[in-house]
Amino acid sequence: MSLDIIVCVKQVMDPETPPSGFKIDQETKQVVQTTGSSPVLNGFDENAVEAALRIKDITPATITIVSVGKDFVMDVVKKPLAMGADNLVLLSDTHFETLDSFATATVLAAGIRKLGEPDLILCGRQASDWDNAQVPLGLAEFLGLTCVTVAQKVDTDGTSLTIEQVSSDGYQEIMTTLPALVTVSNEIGVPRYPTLRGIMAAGRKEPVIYSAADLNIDPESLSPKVVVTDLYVPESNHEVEIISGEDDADAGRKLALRMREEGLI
Amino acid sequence: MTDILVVGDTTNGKLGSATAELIRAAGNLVGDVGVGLAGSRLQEAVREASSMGAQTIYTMESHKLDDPSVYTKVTAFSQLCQQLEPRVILVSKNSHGLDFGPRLAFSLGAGLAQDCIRIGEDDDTGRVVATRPVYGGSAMATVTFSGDGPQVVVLREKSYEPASQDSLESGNLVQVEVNLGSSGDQVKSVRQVGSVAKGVRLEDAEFVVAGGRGLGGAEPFATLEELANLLGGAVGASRAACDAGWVNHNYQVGLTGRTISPNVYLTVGISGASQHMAGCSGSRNIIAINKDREANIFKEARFGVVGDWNAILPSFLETVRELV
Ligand SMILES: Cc1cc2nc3c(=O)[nH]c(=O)nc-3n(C[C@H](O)[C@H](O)[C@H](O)COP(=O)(O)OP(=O)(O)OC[C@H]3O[C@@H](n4cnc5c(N)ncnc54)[C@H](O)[C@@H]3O)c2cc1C
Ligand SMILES: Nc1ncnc2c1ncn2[C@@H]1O[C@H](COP(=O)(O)O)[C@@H](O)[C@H]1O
């Protein structure tokens, strides 16, 4: 007996751009990179794809990645396979562009669907385009399934789950069973470096690509249920005290009679 | 009839200030505020919610919502908003996290708007207008909804002061009954496996000294830690000197750590990325040690010393230790 698992993935703007480094097109209100950076997977999605790496490790599974979106970078999506995983599928459609959470949740839940049942979802705890952590918790409602957030550890034995979620002081040990859909965050560690052989195999394998008509989803049926009215970069016309000394030493210690000065200590 | 729901929490009996922030945030809607409040013992906070001017108090009394898990509290809720259907429902970012929320408006089959700090209301369409930090902070959005069915909003804690108890306490109660079936049951929390918290907590503290990558290792956070102990203050750090192990995670402050608001916020060797900022811009006074001028978290300081905190930190700690 083999697990199905299945991994959901974006591909986002690289959390690191500084402000400089993007526009906002204010026609479509999303924001442009105007550096030459690439995207990037979702970090807590490399994450991810690392603890169904780990559960892989130790059971016999297949792992099938998922991602919905238009104009995906191949080595971006591909990473996944280069780490280890298995498939790789796009639900990929000019209507699939802008989708807000519900959307793009009906969306995962049709692709999903028509894969099969999966035995585990993976999702990263929150996409770092929008922060939203919504569409996992949309797919699970959809798909029926218990869905267990921001995990930093996810065992299996084939029929249950044992998984640490994090807490603000600690973490939580809960036990449920499958089939179940987890979130997963950084605290997991760091993921796996894809290897040359696992590059290579990548490079070759050709993603299976599922269109809104594949999948039956009628694209009125996406329509937004939160739209975007103004996106803009916060304008910071703070200016900072700088305090120096003769030396950095000295810079510390007038650093503290100036906080003194101000009551601050 | 309730146009604005809140859904309330309680801890020990009493309303939770995030509770109290929603209250006050309601007030920038149209409508009549209504409490949600699920528990057992909930005469104090019922009380609390009405001196705060809420119109109506809905109670769920059920021993199984004390200390309820997320899945048992949403099918409370979910079932209250199906009877009341609100047109507005607040929840806030607090201990469930970001969970909550998602989870009560999709049962509802709802649009969300995600950890928003202001809301407000568009007078022509009569729909809630959002504003929230996106990209990690580096950019702002303003939302609305669109269709009809309930706007759910999502409020980052701390964007509202709380309301405060000086209504009469002329709120109706109206107990609720809600079935809870066997919801949660599929979920079984084992142990709970905390750190031992030493001295204060960090989002009580009055002043919190934080590290981050620049300070190359854990040795460093001990001079960090005598620092805030002699300052009845508490320890923080970035992400990176979390995930490189140097300290443990729940030290860490951000958009997807601890959420802070001291009085001084002391960053050592931290450059005050945006996701990091996202925990602690309402400090009210950021100081910042970091040998890189161009680091952001001089954007964001009121005082700064650019240099190497090797040098820095142990004559500040000197002074300190000279000044109290
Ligand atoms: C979705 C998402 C969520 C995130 N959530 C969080 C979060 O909750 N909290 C968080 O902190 N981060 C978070 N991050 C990570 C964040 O983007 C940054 O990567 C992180 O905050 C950087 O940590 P840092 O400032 O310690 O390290 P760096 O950015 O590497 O900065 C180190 C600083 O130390 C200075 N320095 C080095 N040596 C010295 C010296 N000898 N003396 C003085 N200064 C020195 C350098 O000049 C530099 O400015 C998140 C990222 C994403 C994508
Ligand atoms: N377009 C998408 N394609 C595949 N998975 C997604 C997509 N958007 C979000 N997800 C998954 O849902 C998680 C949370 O995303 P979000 O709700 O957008 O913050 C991500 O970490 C992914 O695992």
Second form
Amino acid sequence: MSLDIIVCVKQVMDPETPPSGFKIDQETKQVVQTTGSSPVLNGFDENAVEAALRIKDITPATITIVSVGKDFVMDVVKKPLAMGADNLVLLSDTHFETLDSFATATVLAAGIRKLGEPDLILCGRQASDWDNAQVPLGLAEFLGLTCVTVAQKVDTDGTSLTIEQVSSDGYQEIMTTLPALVTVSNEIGVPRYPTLRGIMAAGRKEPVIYSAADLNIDPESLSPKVVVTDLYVPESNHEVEIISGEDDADAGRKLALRMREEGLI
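Switch from the form predicted in complex with the partner chain, shown above, to the form predicted on its own and output its structure.
There are no partners or other molecules in what follows, just the one chain.
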């Protein structure tokens, strides 16, 4: 029996983009990229793809990648195919461009229902653009699935899951039955690199694209449930004072006196 695995991924602005490479549109409360740098696949989503591929390495499985958005860069969203995934489904519509977490989960749920009930859904623990970690929880709720978060290892025998969930002092082992949704963290390890053969095969594959109409979604239902009241780049105004002395002991004594003056000790 082959497992049907869906991995949800997101195209995001490169987290390594310098502050000079983007600006905040105060009117729309959106981040606007000002350089020509390409977006990337969310790093935690690559961890989820790796978790799916490790299952496929030892168990027959079909891996379908699903993403929501608009103006996809094919080299970015096809990366999981180059890594070894089988299919790519893009939920693409002008109404999907600026969705909040609730609306994103709504669209993903509709897309997954259209594909049929999977055995396992894997997501990254959070996205590097907003770091909300809300979409997987909402998606599990909409689909009525068990949800286990922050996994560093996901194993299955075809009917149940064994998950190592990251905790503050190590991990705890959790078992549950399929179907289920699991969010994967970077503790799983470095995702595999696409191979040349994988890149060439990915280039030949065409994604399946569903619009809001295809999913029977009323755009009015996607109105934001979360209101962003302010968005800004934090400013750092720290002052640095260098404490020196005749030797290390003298500098340490002066540092202690200065810290006492400031009420720090």
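The structure presented is a predicted model; accordingly, all values stated were derived computationally and were not measured. Between two forms, the rigid core is defined as the largest C-alpha subset superposing within 1.5 Å. Positions refer to the first chain, counted from 1.
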query	finding
Rigid core fit then Leu196 CA moved by 2 Å or more between the two forms	no
Threshold 2 Å Cα movement between the two forms for Asp14, core superposed	no
